[in-house]
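This document starts with one chain, in the form predicted on its own, laid out as structure tokens.
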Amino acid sequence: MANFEVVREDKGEISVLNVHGYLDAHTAPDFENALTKLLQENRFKIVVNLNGLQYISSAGLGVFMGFIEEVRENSGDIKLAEVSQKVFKVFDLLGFPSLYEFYEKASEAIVKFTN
């Protein structure tokens, strides 16, 4: 079983999800649960820090797509930060950079919400 962990950190009205390990069909429900919990708490300003992510599959990418509409309907956004080159290539192939904002550092993504 692939190793996967999501650690949540709230910074004011912004929630940071630190993702570690492999995001695939087996672990996507864990990530989905973390996002669902944020939405249930009316937390729509989300930064996903992917510096610990080693692999993402289409199932993992699907989780992002499944939540973005509801988040944006509530004046929020999901910003991605600290993506490794290897993982970014997968996002890039599927056109994510035109849908999502990518940042070098999680702190930069957080600042974008406060401006």
Given for the second form:
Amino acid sequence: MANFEVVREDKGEISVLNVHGYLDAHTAPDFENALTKLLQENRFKIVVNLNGLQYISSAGLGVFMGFIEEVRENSGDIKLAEVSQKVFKVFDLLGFPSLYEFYEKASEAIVKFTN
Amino acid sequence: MSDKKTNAVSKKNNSFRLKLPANSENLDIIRKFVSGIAENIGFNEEEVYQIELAVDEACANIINHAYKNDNMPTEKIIHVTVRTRKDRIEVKIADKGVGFDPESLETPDMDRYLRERKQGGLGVHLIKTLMDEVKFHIKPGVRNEVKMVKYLQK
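Please show me the structure of the same protein in the form predicted together with the partner chain, now that we have looked at it in the form predicted on its own.
Below is the entire complex, every chain and molecule, led by the chain shown above.
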């Protein structure tokens, strides 16, 4: 059942992870693997484009929490973009907006890294 | 007859049951089961997501904690019972795993929680936030049950 997919797109030193489908306790390891791979390649400027994300549970949110410290220690960041209203409410419920930057468009998040 | 064309789930008292292996792969099936019923009795998209998420969190906890020990003699099964009433949906989720003490769970301080990047443990907090009523009946190894209720807004 392919109900979750991460497609990576590298733009110079910035990596964009395009996330699609349902991010739950079952699919969270796939997302975790995509982030682990970026860190192994010393790529710390990460934009997660949530345009295709239909659903997220705390298992998915936990993945973001698990990587942010290491990424920031390496002068990088995980910036979130294009999240739907419905999914944003879950991020909001757990206080994510005070810890992560959210952007309307992935392109804006990319620009923020290059500035 | 037009009667037969009404929703598959009427707003009268109805009960639906799902019994399935406690496997994360099945979370998707559980969500679809519950969200289909919630949608049919008139919850809006946002409320359906909230119900779906609360149920997902409860089941993920069962999969990750209640049945974590592989040597447990009991069959690893999740029972989901959905009851619809005129004004609400009631979801009961039961397992025969190790259980937990709901009293021991404190409401997490989210800011500190995120800074310490502790993962997991957010499930029960989310369930209580998303649903109108939440009750636990814990009998480890026998039957652990969480009952959650959400009311339709008039």
